[in-house]
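Take a look at this single chain in structure tokens; it is the form predicted alone.
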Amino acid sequence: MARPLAGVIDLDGGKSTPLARQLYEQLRSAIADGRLPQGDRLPASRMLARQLDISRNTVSAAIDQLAAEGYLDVARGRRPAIAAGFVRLPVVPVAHGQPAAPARPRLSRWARRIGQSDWPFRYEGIPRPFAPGLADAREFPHDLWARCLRRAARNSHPRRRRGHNRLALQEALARHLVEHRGVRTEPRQIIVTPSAQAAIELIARVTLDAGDIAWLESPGYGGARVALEAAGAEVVGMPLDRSGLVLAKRKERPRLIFVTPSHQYPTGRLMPIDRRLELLRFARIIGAALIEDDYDGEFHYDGQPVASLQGLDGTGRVFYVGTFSKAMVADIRVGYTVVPESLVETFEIAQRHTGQLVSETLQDALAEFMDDGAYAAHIRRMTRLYRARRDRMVQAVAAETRDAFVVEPPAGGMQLVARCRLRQDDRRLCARLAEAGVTARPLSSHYIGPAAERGLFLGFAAWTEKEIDIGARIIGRVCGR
């Protein structure tokens, strides 16, 4: 054995690798694939070490790693061994000339499903106008929360634990939504979770059972499908009028109703008083949850805010989702539900089941943003700022688009829609106006089955008076060619 490793040892020290993790590397892949059968012996660490002009301290952190790992067996006063009994890979033929496949595991129904699905909507490099969902970051007071992050991290310590929800976020929290979303809580009540769509797929968890039947409204959020259909349920689009979800005549009994009452999702329309008792009395009768998702519901425009589902339903089967990352900037993305007071217990522990958990430096730092008054004084100053550009985005489209499109002004919320006048493929048409700078999601995809309207989802909140002059221009551009 006068060159006992020829052509399994190749070492280049001109790579950025270190030599040690190279020799390492060649040594495990001989071993694995049965080029060094078990039972051989290598050579001394000394005489390796001479043979590959390395140093032994080299040759010793990669026996000692190998060993470790159960590759090597080693003993004081005998060469190291390669270990018996050691368990390899399935050597796979490969044509020559040809590289190896590499190995898939199988997919499962849900994985393959949502390979195909629109949602999330995919954006490359910085957000453009008119990427909807997003809070304007550059008019958040970011010295202000790097303040609050620097004092809860500073303060944290073991013994302040009281669970994975805190309790001062969940008395914070709870101060907020009674009195300005109308909602009924203590804050016990209240699940935080890392966003909103974690809580949805964390209620979904907990209510439903595979072939549960889940409405939804269509056109609707392609999150909420995702996390029922992940959940086992059917999912069923159903249709909307101006009012919201239209209930008459139906005649399946779902286990769970989503809805976004407040700023229907994506058309921004408001669910009213009457369509609301509507649902609730309907969800009663047939012992129906239901998801009420007021995910931009901080921001509300025109007239007083109408009370969450929530604070209307006297039995405890709304389940009312909200988050951070609207009200604030999109990077914290915390959000949390509001459960009944039944189901507190059960959440806590399918909450720490499914590892929902947010982190408690974050949890405290929310606590005092709010506790000190700058949560809402962040909201009321963008809610000025908002329907300035709402009002702008309306005007500026219509006049640059001629009329191509029908725009609604939402009552509040972060988006809106232009619906097409023409019969159209808006699907087609975003991707032109991707092409020319501008971000817009296609109406058409919200829709679960047949799409009934095609028009544009057009974000207004993050974008400046004169970004959204410009980008109106520039749809204008794209319509008329």
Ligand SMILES: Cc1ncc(COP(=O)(O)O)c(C=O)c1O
Given for the second form:
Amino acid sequence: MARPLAGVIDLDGGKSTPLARQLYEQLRSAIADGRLPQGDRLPASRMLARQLDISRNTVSAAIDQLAAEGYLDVARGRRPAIAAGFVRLPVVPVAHGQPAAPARPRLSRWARRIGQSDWPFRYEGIPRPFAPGLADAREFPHDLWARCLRRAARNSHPRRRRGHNRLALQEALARHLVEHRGVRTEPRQIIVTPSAQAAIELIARVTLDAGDIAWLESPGYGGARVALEAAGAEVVGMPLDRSGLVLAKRKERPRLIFVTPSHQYPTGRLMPIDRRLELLRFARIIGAALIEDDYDGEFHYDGQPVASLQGLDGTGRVFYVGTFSKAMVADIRVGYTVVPESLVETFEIAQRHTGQLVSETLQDALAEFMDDGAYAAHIRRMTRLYRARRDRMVQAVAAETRDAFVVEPPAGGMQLVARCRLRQDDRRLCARLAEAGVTARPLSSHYIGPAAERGLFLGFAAWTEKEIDIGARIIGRVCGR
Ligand SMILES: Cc1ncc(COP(=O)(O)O)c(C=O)c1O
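Starting from the form predicted alone above, please write out the structure of the form predicted in complex with the ligand.
The next block holds the full complex; its first chain is the one shown before.
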């Protein structure tokens, strides 16, 4: 056999890929696509090295790797054979040296659906005014946070870890939530997750079976809809009035109800105490669980903050959800849920099964940030700043658009809705604003089913008053006033 592997092996010493790797890859693809049939033998390694003008060690390295992966049978004193019993996959032969055409695995129904939905909203490049849901990262005490991270990383060394401090963040959070949000919890009831979205996912998995009905505010939070549907739920959009979700008489019985009572998402309205009690009573009667998403509940501008729904409930059916991505910065990637005492273990197991875990080092850093008072100080400072920005935004949008919109100042939170007075196409308006440099989300896209109202959903927290003035002027110009 003068050139037994002609047309199969073509090594290039000028490439950065080592020769052993090139030989391994070329032999492997020739075996996989049948150019080297099962049972055939390769030349002896000394011979192959000579034919290919490479070292014998290089040949042996490639052969050993192929033998370890089951492509070749090697036995002392015999030439390597293409493994019999090797199941050849239906590989489309490709011309040697050409990359295979990229193949796309078949997508699940869920993946196909999320690809078509509006959620999550995608923005190109860096965020622009008035992208909702963003904290002002420019105002965050990055140096202080970096010190907490550095110290926690240093102490994460096993010799330095003093005893069992896994509950440090849960303890700091429990103190904060009991005092400031009226939540009833023991530290161990707090399940720390990589985001509020992850917490909602986890609750949906633990409480819902395929076909169960879940109620969601409409307009409401698209992320919750995605999470509930991923768990197989049939999501029903519930109408709102000024007090929040309306408990209309309906035939179907929800197993889970998702609400944002502190600042309804996206309208910003507060659910008053009588509606909260009515909701809890209803859930108790029909045996439903509730998710209370308190995503930006730290920021209150007018009057006293209303205590959480979870704190009003004496029956252990409310899952309270929070996140650090609004109170601190989006990149923190830590959220949490307070779960009923009886479900702590179930959630801990579910969390391990789904991999929704948060690094202990990051948890320790956050615990220190809270224990030192840095977290509370940051919230106090941001509350003053965001309140002024909210006021500026309300006034600037009204002035620049000559009252084409109705803007209700939200009592808290980081975003507001400017409702169109005329029945305009808010999606087209948002597209025109995007071309002019302003980000706004159409209110209509937050509805499940037909939209009752149209408008612009605008974030004010992340933008300075000067940026707010400029953005409002653009809105005024685009709206033709
Ligand atoms: C209403 C609401 N809930 C939850 C979240 C999710 O927060 P996280 O970033 O922690 O996933 C968001 C994010 O925008 C939100 O607007």
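Here the structure is a predicted model, which is why all the values come from computation and not from measurement. Residue numbers count along the first chain shown, from 1. Definition used throughout: the rigid core is the maximal C-alpha set that superposes within 1.5 Å between two forms.
In this overlay on the rigid core, Arg56 has a C-alpha that sits 2 Å or more away from its partner position between these two forms.
A movement of the C-alpha atom of Glu465 falling short of 2 angstroms is seen between these two forms when the two forms are aligned on their rigid core. Comparing the forms between these two forms, the C-alpha position of Leu429 differs by less than 2 angstroms, with the core used for superposition.
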